[in-house]
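The chain below stands alone and is given as structure tokens, in the form predicted alone.
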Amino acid sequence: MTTPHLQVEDLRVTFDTRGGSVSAVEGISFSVAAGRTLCLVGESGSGKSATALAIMGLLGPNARCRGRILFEGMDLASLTDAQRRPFRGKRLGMIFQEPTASLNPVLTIGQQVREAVQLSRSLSRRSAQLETQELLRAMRFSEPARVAEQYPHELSGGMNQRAMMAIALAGRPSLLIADEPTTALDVTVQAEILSLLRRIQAERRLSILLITHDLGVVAHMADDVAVMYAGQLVESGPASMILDNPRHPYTHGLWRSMPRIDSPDRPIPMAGGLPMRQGWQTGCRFRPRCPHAFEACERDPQILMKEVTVGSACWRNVSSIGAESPSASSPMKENPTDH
């Protein structure tokens, strides 16, 4: 059996606030296989971004992280910040959600990409400039020299995102974490970004952890899927299995809420919202929103996910209730942004 490129075991993230300790991630475990894409899926507030920042070691000073983060045989969670720093940018790259908030507005795109190159690799200024041009060209900028002289406000959202991708890839990482890389982009630009990610992955044999709430992105990009709800992992498995037959009611609700180009039916939004983190209940946290809840749901179903990498943290299998699920071979997989 192939050793996972990244393996997260019993990860827990809490934040100290004025109102007390707030839990963001509670005991999740998953792995990213070499050369594959794992999509971490869930609504905003599920704990996806906190998970990514924990892996990168970029949580704030008020955060506490427990568990193991095994990357290329090293437990990153056991390292000090100084020991972990060489991994960031070199072996681990990250594309952040908002490029306009992440890019420095007073530096040109070229300066920012070149800085990333020089910090991660020992190159002369001239070599770093040439590498910057190559990176921008690889990001499908037709005039990389001109783009290098421009500032973030002079570029479109999609161009800024591609510049962020160049920065993330400057150190030639083996694992790329992409946090909602297509947020706030129009559907055409989304398709371009996803296509570029797939091409780069194939060329560089990258492993990708892609964080998203967009199920069209999942259908287009994922080899494997892990679904989060209220800080917990509720379902995981190969993308084909999750898309064809979602077993957890939350996953099924996400699928039903997505517009489908192959169906005349309107999407059905889920009722309610995520519970407050200070008031997470015992038992299944999705229970108040679940149309299939019954007595057993008052017990914690997380035990069902403890010893498996494929499964659902649900006492009742949605597929056995006769619920329909989208087919992985439906047109939505071929048109991920037409929604």
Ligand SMILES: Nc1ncnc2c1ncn2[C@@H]1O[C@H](COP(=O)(O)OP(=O)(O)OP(=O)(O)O)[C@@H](O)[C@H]1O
Given for the second form:
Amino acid sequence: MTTPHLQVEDLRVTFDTRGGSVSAVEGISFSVAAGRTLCLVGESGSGKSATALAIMGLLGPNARCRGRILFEGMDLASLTDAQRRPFRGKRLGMIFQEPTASLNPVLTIGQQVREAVQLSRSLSRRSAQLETQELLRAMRFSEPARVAEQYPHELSGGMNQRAMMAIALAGRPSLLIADEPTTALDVTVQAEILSLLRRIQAERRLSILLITHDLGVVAHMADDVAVMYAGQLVESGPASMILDNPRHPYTHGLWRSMPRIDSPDRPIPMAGGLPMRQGWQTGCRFRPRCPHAFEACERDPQILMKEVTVGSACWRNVSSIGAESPSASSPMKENPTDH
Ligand SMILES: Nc1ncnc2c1ncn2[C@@H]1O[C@H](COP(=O)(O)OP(=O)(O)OP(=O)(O)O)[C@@H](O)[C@H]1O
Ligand code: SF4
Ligand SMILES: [Mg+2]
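Shown: the form predicted alone; wanted: the form predicted in complex with the named molecule:
Now the complete complex, all chains and molecules, led by this one.
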């Protein structure tokens, strides 16, 4: 049994907007085990980034967050912004999808990494400089001194992403959150960044929460997987189980619809889209798109995900989806998931 490094319990995120409140995350629970990678997947708008930002304490002023975020003995959600600041950039690091948008265009790479180093520890300028070089070298820059003098626009997308990784690791975090870190990069560079991430994880015993749209990334990186749909968690468990034998019809459709960096097969798009938030109905939210829906699905299957780390919020046992569709006249009476 692996120890949870980060444990998220019943997390809820709501944004206040001019058009009313937008419920982005609705009571999700999952954990990232020490030294392991949990991939959080789901369609655009399902609430993945809102979840990551809630953990980092980086939601904007129009956001309200409830639930528990247990990390190294603290409930981060119960802390004030000032109390949370020491965790950000130190024990908790984050890298984003668009490195060029996250880096400051008027500062050199060296200045930005050094700033992150100095924010996390009180070091002399000289020591911070040495640490900066060391971090850039660890990010596999062959000429760290030269890169340190360069501006983001002088580097390629992949180099900028490695610089972002140096910044995220400057505080020696124990947990790294990576929100689509390779989506903006071309395939070869994606593979390089992912292998670097794995190497760093092994060297530094990092726990990683990785948000991705790419099934190949999940296959390469994930130890565990959590699948989100319309603000809820619909399936979670070990990667080997969820990749090879998805139980939830959404996971199954998602896998078929996702691109793979390691496969030429064309993705098969899933019919329909996320339901409009205003139109969220009772029962299973995936029902309008689900080829396996039946009467029982009018009841909310989220109950099946309560207090489990391995499970599927579906009233059917869908382990045979793809081979054979279950009969619509035989609704499951009990939790169909094996734990
Ligand atoms: N600052 C905000 N104010 C209002 N609504 C927001 C805000 N941030 C996110 N949302 C809404 O919350 C929902 C979840 O957004 P989120 O960014 O978490 O999705 P996501 O799963 O990360 O999608 P993507 O894969 O496109 O990045 C969306 O409906 C989005 O419009
Ligand atoms: S609960 Fe019903 S509608 Fe929802 S995914 Fe399962 S079979 Fe489909
Ligand atoms: Mg996002």
